[in-house]
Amino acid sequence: MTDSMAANNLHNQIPVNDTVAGYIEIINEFSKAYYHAPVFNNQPVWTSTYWQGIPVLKCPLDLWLYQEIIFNQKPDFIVECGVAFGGTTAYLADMCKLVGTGEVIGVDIEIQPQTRASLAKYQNVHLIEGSSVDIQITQQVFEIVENNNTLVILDSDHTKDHVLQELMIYSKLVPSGGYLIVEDTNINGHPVYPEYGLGPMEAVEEFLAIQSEFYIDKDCHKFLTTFNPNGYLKKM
């Protein structure tokens, strides 16, 4: 099959209505599935991927899109709210190897054990154990950042109120070009967990009507499927 045959064929697979609209219910239709389906041990397969034998609990093409910032920003510190088992607080460590600058500063409300183990080898991870809105917590982290160039990653406490809370809080760190990035903002039916409430996504929207400092990056939802759609911002 020559490869205008095989695109004549991807293109037949594609709803007659081929609208932008037909093609966002499919990206949907295929995220929900993604996020939800037990394809793998019977659970779905984001919470069976590693990183160096760490559970991530990530869609890889977040992933991807991370080294591309790091790569672009070139962090002095990332600022990770929500450590869970670290894997992706050990991505992000390594990433910051291969490009050679930058320090991770992870804060969690309770870093377990295991946790610890896993990321004791890094010498560039830094864990602040605390409620990332805690104001003593905070200040630990401003205190380590001061003014240096920071990426900031939420993933901590979901709901609508603490993240906006973090929102106005570490959007201060960003710098220009920066970015402030929000996970999961497909839960409370954007487009999984719709039963969820308010949530990630909210939060952002009620931040920027507020913010004029920052806009959503469109060039991060390149790869279709996301679990943090309008959730990657940039700093003007």
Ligand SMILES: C[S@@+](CC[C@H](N)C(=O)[O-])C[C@H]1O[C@@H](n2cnc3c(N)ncnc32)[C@H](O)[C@@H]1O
Given for the second form:
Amino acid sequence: MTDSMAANNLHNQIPVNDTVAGYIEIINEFSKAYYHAPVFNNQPVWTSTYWQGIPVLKCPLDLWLYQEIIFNQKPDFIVECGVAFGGTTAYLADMCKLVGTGEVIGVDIEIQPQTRASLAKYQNVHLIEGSSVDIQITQQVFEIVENNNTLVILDSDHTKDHVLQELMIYSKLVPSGGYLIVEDTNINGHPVYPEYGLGPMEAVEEFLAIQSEFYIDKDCHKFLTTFNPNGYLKKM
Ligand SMILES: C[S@@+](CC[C@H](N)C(=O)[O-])C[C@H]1O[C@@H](n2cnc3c(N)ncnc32)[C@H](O)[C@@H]1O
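For comparison with the form predicted on its own, produce the structure of the form predicted in complex with this ligand.
Let us now look at the entire complex, which starts with that chain.
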């Protein structure tokens, strides 16, 4: 099998394009080690990664991509579904301050007091508590951001059905040339956490099959490993 054939066979399982086909196994093994190995306090390191002292449940290479996207798109609003401890919310808010524009709307089904306290000093963060697919919650979000330049990040319930619902709802907010980012497409064996079940990657596949406005921005695989393979969707 040629390197190119191998790349095509593994198309949906690896965060790379054909030019790095020869490194696929190494990349997948590194991605698995990064995600699973209990290298820090007996836990994977992504559970001990911080922005301004607040836990960020991400790979820093993805945060760097976020920074590049925010600099280029200069969104008026960033909608983040799934806030957890708020580290990414704070990071996004700080990036907005650095580029001189942008507010973050964080939606989470349950916002802990500690998360509110961590984010209290950020005047450009607005938190909305409730399910990201609840009509009352989506109405609140749409009233704030509709018709603005909006970046959307989906990082809440990772089951396929939920992510697909979010994709159908929040894709409407993304302007031409903007991004709709689906987090954790790496789970369910792409290449990590194979026992998860149908998740974000499968939601992306179905979403792309039923609409033609968005495409996978493979340039966002440039750091070789990512928690979001095929998850950086760009609107035509
Ligand atoms: C993976 S964590 C978010 C991580 C965070 N974005 C970060 O980068 O640090 C997932 C979050 O989604 C929230 N969540 C789960 N189901 C949800 C739903 N239906 N709507 C909104 N948030 C939900 C959970 O409460 C949890 O805080």
